[in-house]
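Listed next as C-alpha cells is one chain, alone, in the form predicted alone.
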Amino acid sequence: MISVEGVSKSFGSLRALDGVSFEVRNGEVVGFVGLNGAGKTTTIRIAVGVLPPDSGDVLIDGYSVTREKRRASERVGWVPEIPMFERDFRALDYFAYVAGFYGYSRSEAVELGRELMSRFGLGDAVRRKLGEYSQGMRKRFALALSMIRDPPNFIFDEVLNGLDPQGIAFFRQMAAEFRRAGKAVLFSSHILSEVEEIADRVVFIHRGRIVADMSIDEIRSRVGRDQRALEEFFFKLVGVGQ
C-alpha cells in the first residue's frame, strides 16, 4: 500500500506541492493525471525517496520514506520518466550489476536478466549496449530492472511515453497481473485513453493540489467512453478554458 500524507514541497518561491494526500491500496492500479508542471513527478520522486518533502510523509506498506527510507525503498519498484543508464554497458551486464546489490550471484542475475528481458520483448537485445537502445527499449529495460526484487508496490512516472503499441499493450497486461497479485500500482500519464483502460481509479492533480480522486466507473458514469468527452472532463477539472 502506498499512502501519500499531506506532502508539501517548494522550490524557492514556487509551491510545487501543497498538502497532497491520497493512497493506493493493495490490488489497485491508480492513474495519476495532470498537466505538465502540475506536480506529478515531484510527488513520485518524494514517494520513492529520492527527493525529501518539506512537510508530510509517504508510507510504503507502513514504512516512512523519511524516517525508514531503506525499508520503504525495499518495498517499491520505480521507473522514472526518463531512465538513464551507462551507455557503454551491455544490457545484460548492467542488469547483473544492479541485481548484485540485491544479493544475486552473477549466474543467478544473468538467468533472471534473460528471463525478465525476454518477458519485456528484449530477448534479442540482451548483448546490445544500452547506448544503442531506443527510448522505448530503455523504458522496457527499466521495467525489467524494477522487477528484480518482485516488490509489492510499483510507481511508474509517465511509463507509457516512448512505448510502441506493443509495449503499451504489454504494460496493460502487466498492470492486470499486478492487480491480481495484490500489488499496489501508481502510474502517471497524460494519455487519458490509456489511463481509462488500465486504471481502477484516477487521482487528478493541478498546481500542486489534488483536485479530484475518482474511480473509473464514476468517471465513465459521467462521460461514457468517448475520448473527447473524457478530455473535456479533465480540462474542466483543472480549469483549462474557463
Given for the second form:
Amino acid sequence: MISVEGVSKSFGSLRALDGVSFEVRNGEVVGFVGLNGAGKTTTIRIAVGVLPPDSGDVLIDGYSVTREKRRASERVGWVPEIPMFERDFRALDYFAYVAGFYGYSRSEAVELGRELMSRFGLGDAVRRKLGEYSQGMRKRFALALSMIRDPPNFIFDEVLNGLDPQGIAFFRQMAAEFRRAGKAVLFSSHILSEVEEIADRVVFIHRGRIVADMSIDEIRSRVGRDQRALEEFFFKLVGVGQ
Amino acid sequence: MRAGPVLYDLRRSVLRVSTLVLLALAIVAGAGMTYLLRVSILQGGVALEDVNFMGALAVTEGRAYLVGVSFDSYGRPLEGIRVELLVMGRVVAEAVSSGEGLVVVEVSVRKLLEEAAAAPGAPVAVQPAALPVPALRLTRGSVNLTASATPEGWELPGPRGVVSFKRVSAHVLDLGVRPEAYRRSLGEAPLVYLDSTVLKTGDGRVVAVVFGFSLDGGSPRAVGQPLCYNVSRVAISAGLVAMAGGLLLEVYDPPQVPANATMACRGSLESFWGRLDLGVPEELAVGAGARLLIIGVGSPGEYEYYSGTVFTRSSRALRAVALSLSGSISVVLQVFAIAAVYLSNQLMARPRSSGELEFVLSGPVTRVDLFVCRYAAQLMAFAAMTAVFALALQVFCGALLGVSLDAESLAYVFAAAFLTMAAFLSLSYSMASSLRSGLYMAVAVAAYVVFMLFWDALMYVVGFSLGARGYQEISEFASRSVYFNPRVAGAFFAERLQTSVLGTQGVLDPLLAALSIAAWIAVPPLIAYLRFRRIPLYST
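Let me have the form predicted in complex with its partner chain next, following on from the form predicted alone.
Time for the whole complex; same chain goes first.
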C-alpha cells in the first residue's frame, strides 16, 4: 500500500505541492491525473524517494521513504516517463550494478537480469549499451530493474507517453497483471481517457493540490463512457477551459 | 552500504581507456625519472648506493681466496651481487653472493700469474713474489662498480665520488688460550679474520657490520653469519685506541687508552671478546657520512692478506634518488589530478546533471550511500593507481639502478601520492556533486591550475605583497602556504623523505600538516554532502 500523507514541496518561490494526501491500496490501480505541471511527477519522485519533501511523508507498506528509505524503496517499483540511465553502461552490467544495491552477487544478478529482460522483450539487447536503447526499450528496462525484488507496489509515471500502440498495450497489460497479483499500482497521466480503461479509482491533482479522489464507477455514473464528456468533466474539475 | 556497487564503480573508474592512459603516463614518468637518474649517476660518476662489499684476499698454498660479504647501507646482507676478480682487466674468477651476502671466490695462484704474464706489456716471466692483486668488480642489476687493486687493498678512484678504501688491517689470530665466548661462537678455528665496517643508514642509525672467517685447513670458510648491529644508542667506555686523524680504531689486549683522544660514543658490539665499545674521534663524527672501522686482535702472522671494504658514501647517490623521487611524485600527482577531475565528472557531475543518478536512487539506496559509494570507488581507484606507480618505481629502480627502495621510502612515496590525491579528489568530487557538469569542469580546471600548476608562483607574489623580503623569506612563506593547498600531503611526505635520506630540516610542522591533510580530505565532502542531500537529481 502507498500512503501519501500531507506532502508539500516548493522550488524557490514556486509551491509545487501543497499538502497532498491520498492512498493506493493493495490490489488497486489508481489513476493519477492532472495537467502538465500539476505536480504529478513531483509527487511520484517524492513517493519513490528520489526527492525529499519539505514536509509530509510517503509510507510504502508502512515504511517511511524519508526515514526508512532502504526498506521503503525495496517495496516499490518505478517506471518514469523518460528513464535516464548511465549511457556508457551495457544493459546487463547496469542491471547487475543496481541489483548490487539489493544484495545480489554479480552471478545472481546476471542470471536474474537475463530472465527479467527476456520476460520484458529485451532478451536480444542485454549486451547493448543503454545509450543505444529507444525510449520504449528504456521503459521496459526500467520495469525489469523495478522487478528485481518483485515489489508489492508499483508507480508508472506518464509511462504511455511516446510509446507505440504495442508499447501502450504492454504497459496497460502489466498494470492489469499487477492488480491481479494484489499489488498497489499508481498510474499517472495527463490524459484521463488513458487511465480510464485500467484504473479502479482516479486521483485528480491541480496546481499542487488534490482536487478530487473518485472511483471509476462514480466517474462513469456522472459522465458515462463518452470520451468528450469525460474530458469536459476533467477540465471542469480542475477549473480550466478546454 | 553494499560492496558490490562500490566495486562496480571502482571497475568503471579504473577500466576506462582514459584512466589507463593516464596510469601508463604515470608509469612512463616514473620510468623516465629513473632513467634520467641512471644517466646522471653514470655520467656524473656517482657510485651507487646500497652496494657495499667487505672482504679479504688470502693467498695460501698455491690458492688465492677472496672471502667477503655484501650488504646494503642498512647493513643488511645483499643476495645476488656478482663479484669478479680482474687481472689486467680480464675476469679470472667470479662468484655471486648468497642469501647471507657471503661471497667466496677461489682461483689458483698459477692462473693469476698466467693472466698477468699474458697481459700486453707484461714481463716475459712473472715471479711469484710479484703476485698481482686482482681488482674487484661488483655488479648489481645492470650497474657495476670496479675497485682497482693497490698494494694495500682495493680502492675506488676518487673522481668517481666514492670513499676510497685503504688496507687498514691484516691480522692472523693466535690467541693462545681462547676465551670461552670465542670458543662458543667460533669453535677451535685456529685462524680467524675479523673485519667490520660502520656506516650511517638512511634513517640516521649507525650500523656496524661484522664479518669473520677462518682459514682452517687452508681453505676459507665463513664463521657464523655476517652480523649487523645497531650501535646508535649505546654508551662508550674505555678500551679503544684512536689513531688521531685516521679512521682506524684498533683494540689491543691489554687495552691502551689514548691520553688525549676525545671520543664520541657510537655504541658497542657483543663479540666473542665480550662487549666491544665503539667510538670515533669527535672530528670524525659518524653522522657526517659513512666511516670505516676495523677491529683487529692479535699479531700479524705468516699469511699474506689483502683486505678491505668497498663502499659508497650516503651522499650524492641517495641525494639524487631522494630528489628524483620528490620530483617524480610531483609530476605524477599532476597527471593523477587530471584523472581526479575527469573521474569526478564521469561518476558524479555528468550523471547528476543529466538525471542519470535518479533511477539508481529509486532503489534501496540512500543519498549518503550513493555519495559515499562513488567517492569510495574513486579513492580505491587512486589507491590502486598509486600502488602501481610505487611498484613501477621499485621495478625501474631495480632494473635501471640496481637499487631497491627501502620500505620506508616506498611508504613515503605512497603516502605522498595517495593522500594528495585523496585531498584533491575530495575537492573535485565535492564540486562535482554540487555543480552541473559544464560549470564543474570550468571550476575544477581552474582549481587544478591554481593548486597544481601555479600555486608556488602565486604564493611568491602573495608573500611579497604581504611584506616578505628576500628569497629566503619569500621561499619559506611559499613553503608554509602549502597548508592551504591539497598538495600538503605530497609536500610533507616528500620533505620527510628528504629528511630521512639527507638529514635536512623540514619547514612543515607535522601536527599542522596532519590537521591540514585531514581537513582537506574530510571537510569538502562534508560540506558538499549537506548540499547533495537536498538537491534534485533530475535533468531540468
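Numbering follows the first chain given and starts at 1. Rigid core (definition): largest C-alpha set, two forms, superposition within 1.5 Å. Just so we're clear, the structure is a prediction, and the values are computed from it rather than from any experiment.
Inset, instruction - Check, for the two-part rigid motion between the two forms, if Asn161 and Pro53 are grouped in the same part. - result: Same part, yes.
Inset, instruction - Could you let me know the angle, in degrees, that the smaller of the two rigid parts turns against the larger between the two forms? - result: The angle the smaller part turns through between the two forms is 13 degrees.
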